[in-house]
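Here you get one chain, nothing else, as structure tokens; it is the form predicted alone.
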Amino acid sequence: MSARVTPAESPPLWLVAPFFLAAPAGLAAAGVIIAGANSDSFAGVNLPRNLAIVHALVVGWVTTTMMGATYQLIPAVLGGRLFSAWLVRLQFALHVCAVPVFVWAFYHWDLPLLEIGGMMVCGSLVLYLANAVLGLARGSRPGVTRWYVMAALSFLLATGGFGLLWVMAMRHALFPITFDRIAAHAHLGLLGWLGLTVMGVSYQLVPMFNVVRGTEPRFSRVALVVTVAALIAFAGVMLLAPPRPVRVVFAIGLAAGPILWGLDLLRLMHHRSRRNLDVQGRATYLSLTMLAVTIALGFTVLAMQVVSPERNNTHVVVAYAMAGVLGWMGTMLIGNTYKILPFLLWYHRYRPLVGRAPVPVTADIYNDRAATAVLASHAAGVAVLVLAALLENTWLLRASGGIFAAVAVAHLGTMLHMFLPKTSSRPMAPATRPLVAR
């Protein structure tokens, strides 16, 4: 099920925490910009306002996070080893700049800038890319979870290719960006490159951090292949403009995928030793709970597609589209914060005093009730925002942005808080005396 975990290989901690620690200003951005919009916002997906959101979120938010993950992932668990310091922490300042250019010339519509921004982002991707592949390939461990992510670096690629295509030709004014060209990028994005590296590291934490026993995923394998499988079709058959009811067979195979991703996750938590939820077991749960959503909506905007293909719908793509990135993953995203960066930190700082002084345990590095708070808080946001949209209602939307706002900045204070010097919770065992003949 999941591969053994060798925190000796761990990478050092401030080559993964930066990542953590930079990826909330892109949920913050994103907040802050949604708290400021008005019912332009359910006219078009691709007004340059929407098209900033969704990038700081992917780009900004989810992505550097994801990043930061991965390599940790790659060496402690997938047995692989990072092919640069130095080109990751390259990288990462590559990235932090590239965000907000990229972000700004969408907001302002600033075509030479995008473009620039563009080249930025991708140059970061390239960068990352180097260091994850050549990664993987010196991996020992075969399993699950490195085909998934194997299959998401691929995604990446088209992702980041396809999206500096589509500047370039709105900046030379080479071919139009249509709403299905925007769509296979999209999904090849979220679902390909985020989608995918979701559902395979929650094969890998999952069973370890619920700790369960007894019993193996049934439709990882499966669910891989129908994913990678209905992408490609998907993302190929769009941008040649198919007839609607076509579109509903390829987004059935989208959902497959992530379906069958979700009852194996029901299982495995199903039977979980660990029977109290810590803040990452809620956080799985809510992801699953806005994985349904996501695929009703998904389905919902395709019916209208096909019944009044006339009307105007943006407002359900919009809802879709953030049940999706904020909900499924941002959630999920959340939880699994408050597992790597508290292990990275119990690894690199107090492991060296054990036996010789009180040592705290993972669950002493972050407070529990302040994570749950934030995970809450942004479940609320989500569900603010997914209905502002539905209703098309103003106010709400900017409600929700304050929340994100709110919830970005408390998500980096929370992270901030384990740098603190912890103390354990539990007492050092008493050393043993040895027996003295009187």
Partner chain sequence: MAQVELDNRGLMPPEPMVRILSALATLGDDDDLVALMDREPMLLYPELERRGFVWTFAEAGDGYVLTIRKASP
Given for the second form:
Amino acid sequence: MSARVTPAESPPLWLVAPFFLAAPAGLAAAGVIIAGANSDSFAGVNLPRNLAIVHALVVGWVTTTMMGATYQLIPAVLGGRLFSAWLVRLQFALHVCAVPVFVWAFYHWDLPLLEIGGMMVCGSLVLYLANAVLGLARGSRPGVTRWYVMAALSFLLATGGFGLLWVMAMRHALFPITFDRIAAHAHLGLLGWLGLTVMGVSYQLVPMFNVVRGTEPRFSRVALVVTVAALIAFAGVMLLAPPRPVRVVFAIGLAAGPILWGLDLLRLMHHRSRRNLDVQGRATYLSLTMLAVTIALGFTVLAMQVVSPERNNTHVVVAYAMAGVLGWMGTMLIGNTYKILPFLLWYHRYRPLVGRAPVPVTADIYNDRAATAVLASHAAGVAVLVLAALLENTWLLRASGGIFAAVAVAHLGTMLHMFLPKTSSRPMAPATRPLVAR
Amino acid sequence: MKPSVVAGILRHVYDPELGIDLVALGLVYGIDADDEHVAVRIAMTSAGCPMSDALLGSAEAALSYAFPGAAVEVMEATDPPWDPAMLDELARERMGMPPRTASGARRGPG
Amino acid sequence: MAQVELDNRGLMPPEPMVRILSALATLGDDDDLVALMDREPMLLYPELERRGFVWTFAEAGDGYVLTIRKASP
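Show the other one: the form predicted in complex with the partner chain, since we just had the form predicted alone.
Every chain and every other molecule in the complex is listed next, the one we just looked at coming first.
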């Protein structure tokens, strides 16, 4: 069976690249705030400083990167078509204006400004969702990844909606914000939006990049169904302040999906034909390790709450959230950035020259050693941060902030380096005709 | 032109992600060439690969450039599905897989 | 039963919240923590609830008074 060559579909370089280049600013901002931490940091989860750090990371770094990645993957991998390039540009402009306002308002606990910042962020999310959903609807390849992305987009809407509602409730004293409501918002965002996107996309990309044939994932559908069901039940029940034992059931449900996904990924990686690991392969293993740490810390938080609810367990909550956002998500994002951006650059700059001139391959476009150094430094930062939180050590905490700020700069540096002209490391065809003849 | 000349051109078209050429990867399923006409069938390493359009387009561009007088046709082949067993020794080495002979000897009895 | 008093007027966030949370760590079962405030501490409430405290918040003069005690089991 044969099919005719179809015209290529990859979005313009300067539609997607700005998201990747702007995102490390979120990591840098979080790093700077963490570096300036004082001994109050573990007094309460809800401290303005802690909220500013989490939102700089999640909305600034992780979500911005994921927006860029999905704008690339929807046409290139999922077979969809972006609704409008101008809508993407408008959304980017709104997003980069919204995040600093949002983080600043959290840091200074300025509720009126937080409401404005929250509305701006939600505006950016709605524009993004419109483009992504319409893009997916306009023809897409069948497959489980598409359903993961659809579910993740729905949870993104729910996360943004709840978040804005909580801010407005505080600003206008509409109803009390309980810790359970904050937990619902956080898990919808962390697992629903970020987690499902990472899970779904890696089901597609990990077998592709690592050349896995003859081994199919076992739990891709089950993990999606379990996670979606657990999240809806968890968010619904947490709004109603459930008794402690009910929470244990939902916590197990929330952990089940990522665990099944992790087992699948380990199996796929074990059966890969491409034995030489590059930065993305290393990131996959690191990310799975961090996921295991996150789940262990999550159950520790739960156990502490059930056993002695009056004890301040802020430090373990901080370790749990940071292992999830910076560890599980962050390492995966760093690894995949070194796949997506070089491919985009190859596609737009070098593919038109294939056969006519020596053309670099993606491995020539980014520096795998530098990328691995960035990844390793980031993982070290996560380890120091989690340790600092568990020991409630302010000095270690500040050190981890310094590491993240440096990682953000180095990560940006390796990305900018990709844009410099590159030469091919591969031999060129013996010239059948001189190049000048054309 | 001879199929071996066509294959020689495809030996310099690389999968951008793996950095290995199409012939070494075992992706070239068929070459049909005469003086006016070059038709090749190329498989993909995975179904739904985002590289597929790029890779087939690259092969077409390289062949059109090498044989300006000929009508070039590049088709995507899906049967049989590509398998890592189709990699040649050079590709296996690049991917960090053990040489075929060595792996056979290791798995053999005794 | 004792009363612990805390004047948080004129302090910028998160100072009032941090001071209250550290004062709570040493609060006895029957003690009241009475804090004078410039504004309602919205971020503090979830932390109080999580640690098993109850509170009242009332206007007093040109400021507010927040009274916190352990929830009866």
